[in-house]
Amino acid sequence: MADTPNPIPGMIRGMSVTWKTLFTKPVTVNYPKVKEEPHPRARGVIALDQDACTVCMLCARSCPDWCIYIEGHKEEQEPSKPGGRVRVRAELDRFDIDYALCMYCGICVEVCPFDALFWSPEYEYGEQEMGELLHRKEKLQDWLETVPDAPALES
C-alpha cells in the first residue's frame, strides 16, 4: 500500500486562517451604505467646458473607441477695432459622448490643446438602457463643477 499524505496537517493550517480572519476588520465596504472616497485625479467620467471648446475636433480624431461626437458651426463676430477685420469663431452644437463604447483610455483629455475636457471623480452613472450612456454636453458641463483644482506645480 502506498503511502498517502497526512490530511491533518493541511486542515489545521487552513482552521488557523480561518480563526485570524473570522475577528479582523473586512477589507471592503459595504457599497451602497458606505461609499469609498476616490483617490484625488481619479478616473471617473470626462467633464466638458463649452467656454474653452473650440471645436477644432482633435478628441473625436483621436479616441481610438470614436465614442465622441461633436457638431459645430462658424459665428462672425464683431471687430473688436473700429475699422478691424471680422471675426470668425467655431460654436459648440453638439458634444455627446457614448460611455458605453469609452474605454476611459483618457487619450482625449491629452490631445485636447484648449483644455476643454477634464477627468472627474465622479463614478456613479450607471442607468438601465444602455441607450441611456451617451451623455450630452449640458450632463458633461455639469460634471465640470466636480472637477477637483489641479495639483501645484514644483517650483
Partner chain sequence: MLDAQAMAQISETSVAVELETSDMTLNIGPQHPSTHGVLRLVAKVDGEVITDVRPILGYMHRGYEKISEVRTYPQVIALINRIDWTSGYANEIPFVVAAERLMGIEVPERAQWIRLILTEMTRISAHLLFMGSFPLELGATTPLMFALRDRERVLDVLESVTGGRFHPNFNRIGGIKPAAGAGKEQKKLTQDLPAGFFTETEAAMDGVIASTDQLEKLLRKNEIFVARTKGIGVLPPEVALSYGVTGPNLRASGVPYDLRNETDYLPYDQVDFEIPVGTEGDSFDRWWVRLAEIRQSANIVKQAIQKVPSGPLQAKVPKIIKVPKGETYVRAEVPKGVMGYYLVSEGGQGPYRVKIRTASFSNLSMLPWILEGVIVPDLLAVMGSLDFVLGDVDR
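By rigid core we mean the largest C-alpha set that fits within 1.5 Å across both forms. Positions refer to the first chain, counted from 1. Note that the structure is predicted; figures quoted are calculated from it, not measured. What changes on going to the form predicted in complex with the partner chain:
- The two forms, fitted on the rigid core, differ between the two forms by 2 Å or more at the CA of residue 81.
Structure of the form predicted in complex with the partner chain, given the form predicted on its own:
All you get below is the one chain by itself.
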C-alpha cells in the first residue's frame, strides 16, 4: 500500500524508551517478599473492641448490605456497693462481620457511639473458602492490635 507509514522512526523511538527503562529503577515491588506500608486511614479490616460494645445494634441497622450479625443478652450485675442498685448490662454473644458481603463503606465505624469499631489497614485475610470470610467476634477482637494510632493532621 502506498500510504503505509514508514515504521522505522517509530521503532527507533520505541526502542530508545525500552533502553531507557531498562536502566531505571522499577516502581513496583516484589509483593509477597516486599510489602508496601498501607496508609493508616486505609479501610482494610474492621476491628471490634468487645468491652466497649453495648449491643445497641446501630452498626447492624445502618449497614447498607446487612453484613453484621449481632446477638446479645441482658445480665444483672452485682451492685458495686452493698445496698446499691442492681445494674443490667448487655452482654455480647455474637458479633460477626461477613467480609464476603462487606463493601467497606465504613458507615458502621462512623455510627458507633461507643468507640467499639475501628478501621485497621490490614489486608491479608484472603481465604480459600467463602464461609471463612465470616469473622467471629474473637477474630475481630484480634484485629484491634493492628489499629494504628491517629496520624498527624494538616492544619
